[in-house]
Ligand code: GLA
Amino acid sequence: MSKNIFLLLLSVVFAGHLFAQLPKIVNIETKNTILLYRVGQDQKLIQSYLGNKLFQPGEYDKLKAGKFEAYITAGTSNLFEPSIRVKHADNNPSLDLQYESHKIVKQDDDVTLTTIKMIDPQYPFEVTLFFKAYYNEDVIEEWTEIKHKEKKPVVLYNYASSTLHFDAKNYWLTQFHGNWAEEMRMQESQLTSGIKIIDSKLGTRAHMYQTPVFYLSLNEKSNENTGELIAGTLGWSGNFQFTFEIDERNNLRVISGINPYASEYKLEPEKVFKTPSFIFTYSNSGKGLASRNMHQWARKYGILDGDKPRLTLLNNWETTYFSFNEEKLAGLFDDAVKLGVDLFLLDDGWFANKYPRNNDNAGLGDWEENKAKLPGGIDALIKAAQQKGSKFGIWIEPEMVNPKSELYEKHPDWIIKLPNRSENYYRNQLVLDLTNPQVQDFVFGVVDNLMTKHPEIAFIKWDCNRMITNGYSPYLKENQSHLYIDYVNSLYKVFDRMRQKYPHLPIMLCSGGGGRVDYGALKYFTEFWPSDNTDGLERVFIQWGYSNFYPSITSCNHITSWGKQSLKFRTDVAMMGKMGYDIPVKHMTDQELKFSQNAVANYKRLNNTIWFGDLFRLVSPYDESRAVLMYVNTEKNKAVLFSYTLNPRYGEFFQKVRLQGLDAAKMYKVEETNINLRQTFMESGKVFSGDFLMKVGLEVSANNSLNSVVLEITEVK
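Model, the form predicted on its own [one chain]:
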């Protein structure tokens, strides 16, 4: 062998050795954010970086390898909360995960899917991490799939969707909590050493006491326009858990996923356990940017038909409650047409005969028209509504049953309840056992039978008014710890079937019992019901809270008789989302009716900007006794500003508000709209540059209590 050939072979071997020593790097990238993983020499997958992208990509190589395992196992050397904990078929309680491979697939111009497979070197057990990066929206969706080939089932005790690591001086957590009629109250606190847990054990409904969303600010508190943070949420309609743990070096790990409470899961060989998605966005420009990222993602990917218009409606609930008949409803059809809304929605009380649904004690589960109230049936109502120029919608609560019902009598084995214990009622009802395929067929059939018999139904309100208590499934038998997980997955199976057959039917995701809002369910629904509390003052706070993670097009805001505010104030508050009515129109004065008719017309003129525009929260009701926010459309030629004065103290005055999101070079005409008796905004009709509006601002808030202003801002050429 010649000297040159020998040197060439030596260089190839040496280069190959160097290449083998270079760490593998996996990048999950959006337009402005990168999540970077590195494979260490021990084949451990390590999170190296999460934040803004660097200008020089080569400098990612300079990042230290770190010790932040991407998915932390239990049973070996880890001393902190694990991402996953298992017991193998041979009862070994440990797991060791090493990187095996990864794959990056660009699904389209916006979406890239990255999968990272890890295996245990001693057991035929694998965990695959999935990352779906939405480039233009700066959002990352993360979930996990767990699988094994052991001879017998493996028990899963913990099974996180995501584990993220942070290294900062301080950490500030913004969480949202509440109860019935007080949903989405915002609370911020500094994390300290140890563990902070936000979770739910409701079984069904993502939130009532705690909401599956959070902001995590790094180093300093964030506000709307400044600060480094992530905004995160879990797409799961049942028990969830967020764990925030600060270790002895002040490093923080955030573990997100299904709550493992009472949910040990026996995973059969070759079966896949898929966790729900953790959805998050990173911002170094405050909470406002994070919200806009989430809203853009949600309208495109997170909700059904997020780019389509919505229907305005009149609901009968607060006018009639359970007491109505065909004649009374016919008069309400007239009211819907008189107001100018698109749809009449018939609420609870239209069904059941043996045990008539005349109150909430009976009939739930017996989904046939009540012949005493509706002798002509739903068909007669639809025809009457159409003849008067209105579409028709209807309320259902198919997951639930009253003990006083034919369904309960025929199928006691279809109900979640403990053997040898008294039944536990909430709102006089029980939960059907959706883990049972027969129950899934029944629940799907509630929608399918309605739509097959009455295809002209234009809208459905799907309610869910209780949580799971006394949890026991007659169907699951020995696998009772699967209930909380299998129930939700079974619910999604029903939703899947429903959407395969009725892909674009508008359906509201409702829960009068304290909120049911999450991106696991919302992809099947066009909108949600934020709260039974429709008091205008309370709704400012409730809707403000939801606006942090959910776009305005999803939030059903109804004008009702709740609260002591003026009709104008309640209307202006409702207009900041998907406006509707649930009010006795016949009790309105002529002046109130005329105002409402004008408000509906104004809303229909402005709703595209409200639904699809970028949201800028300008003044928080948590900071001052007022709330100011605005929506700006993509072209920046139209904006709508809402200002709500709450209850200022005597002598309290408000400063000018600087607008945001406009084009500094454009000229804008600012006009007050939704006027009742007189204008409040004294500069209505004037023209300002975008530069002036954003640097100097306007006096948009009156000082008297419970006053509101809606400004229409239009480019002038």
Contents of the next structure:
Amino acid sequence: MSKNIFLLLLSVVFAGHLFAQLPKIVNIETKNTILLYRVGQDQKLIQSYLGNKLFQPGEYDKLKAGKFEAYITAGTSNLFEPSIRVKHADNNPSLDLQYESHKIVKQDDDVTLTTIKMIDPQYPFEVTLFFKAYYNEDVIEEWTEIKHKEKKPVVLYNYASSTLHFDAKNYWLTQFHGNWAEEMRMQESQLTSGIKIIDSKLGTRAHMYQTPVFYLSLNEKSNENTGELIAGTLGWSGNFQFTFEIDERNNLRVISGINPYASEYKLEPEKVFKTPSFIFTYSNSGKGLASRNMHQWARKYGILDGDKPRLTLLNNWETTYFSFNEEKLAGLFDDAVKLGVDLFLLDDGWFANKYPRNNDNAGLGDWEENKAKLPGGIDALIKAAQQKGSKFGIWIEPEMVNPKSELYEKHPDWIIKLPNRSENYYRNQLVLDLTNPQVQDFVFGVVDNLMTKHPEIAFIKWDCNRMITNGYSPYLKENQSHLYIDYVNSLYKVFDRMRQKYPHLPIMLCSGGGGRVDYGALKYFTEFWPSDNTDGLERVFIQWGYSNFYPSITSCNHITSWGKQSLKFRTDVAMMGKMGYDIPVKHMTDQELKFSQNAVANYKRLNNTIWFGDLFRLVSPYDESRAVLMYVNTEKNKAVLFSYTLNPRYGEFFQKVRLQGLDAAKMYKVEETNINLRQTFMESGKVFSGDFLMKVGLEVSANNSLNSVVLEITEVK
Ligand code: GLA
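Structure of the form predicted together with the named molecule (previous: the form predicted on its own):
Every component of the complex follows; first up is the chain already shown.
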């Protein structure tokens, strides 16, 4: 037996022993945070504390049990929003949950899994709460499993992943909302008595209007470096719901999980209903720390290969749209090589023959190369790209179908639509019924066929361009209200299969822009597409929004012709993430091409700091007409600062900016990089102490509109 397994077993046995002896207190602990449960009257599980750890652990005994039920049941004495509501096999609509046992398993040096089991004294019905504590990242992941042994199915109406209670004076909620091309707009408001719900009912492309992330600030509004808050997110690519309810005593309960809307679930005896994970971090030093915790967690646990490098690329979508052929593409492969990026990504339009994919109203579902555009097929493209020195990647949208397609003709029963109403289109397409195992095979097959036939494919962009309307699954028959939940779980099954066979293939998660960005999906993906809007100015806000919860290494930022800003501005914006291009390189002037080649080279020098460094947001574009942020690597010997001036008013002056995250004792050389034509930062080349940079600061912003500065900050010894 290996030493680790032995230690692990020992810790299970020890926890079991502990549980038999001690009063019923369950601690879920990370480096700085503790979530404490206690068994109160009537064996109820009560949340008695969530916050910073106390210096003296003995003092936790002084905490009163209180009344904050850990998982609130409906149908008995509760008068507010429940965590769970069920109807038993005998039609009884009540549930009573009592603590039964708990178990603590230390999975490794960082991760501890705590499970708390509760049972209904009247029914063979149990709920187990799971808490995974990530010690070093200060992150807690929670989910719930529901099971019963009643004689017939039990109907679940509500089934939260997490319930957290707070007793602050005031509560401030920061939410992120939007639409196509305007993703992740940040909005902060004070919660008032009653319920505030943030949710999605879209089914697929589910985050088009609301993203499943929030900050909840306690007592006062928090800012980047001060304030007490939690940052929370639900790892679920479908309908989600966050409910914030303030009761008559000004206590707040936050219930997070799958949206119960139109989703009552018939649970068969002995089957387990597992909810998605709610992931949160607590910070008493503002939003900046909360984001850094989330980023660290995500790179290690939340996204695929978060500690590995990413590929820079040239995409053809905005250059060609659907109109290309082998010759045109060959020219673009040359452009990719000219720019110095790693890969060429072929977007939509390469497939379907009977109904060629020449625009968005035909061909979706027919995943064979279009012979007219690509007589040599994908093989010829890969060969040509490789000969020129570029890797090759490809776009797919396997969950969808155009009515004008062979797939639609062959399998009308594979489509989500009402049997007795006319079809409802969005982007001329319909959603496949992924709850059907045959459809799951088909969708998996889209990737698998491509990869089996063309193992040299080095990158995939997985798109999903519409939501579910007229929701009805021919496969689910009488269980129609399972559709929204089963769809997402089926999707994860397909992703699982895909990752078992292709564990490290880089795949971008795209959904008509950023319509599907969450940690349920991201653990299968290396990156995501934040928005189709690539206007440099808009992107400052969009990427700023995502940066609150997702690390820069996941954010695909492309330089395109969309924005009216200078090429330098758009390039600098794309650099704060995973840089790529989607621009006609042949229209660039010599000078623009030279600047871009240089930018790619600079990016390759700086990308480790941007991808793996700690992010410090220094000036918010929501506060001033500029945005300033920086990344600092773990050793604190390299940092990159980005400053974007937006549209300041006449006479609006920018103050110096104090840097953050450096080592006060170190000396740093500050150099402007990515310079186009002329230098903007006048102190370029000077050496400062970290102390100076963080106490006095630098004049990092240009005053004129739509100007940007990138500073490379390097320790000198
Ligand atoms: C979606 C994506 C775009 C592009 C098109 C292709 O809109 O967000 O990036 O791939 O589909 O049709």
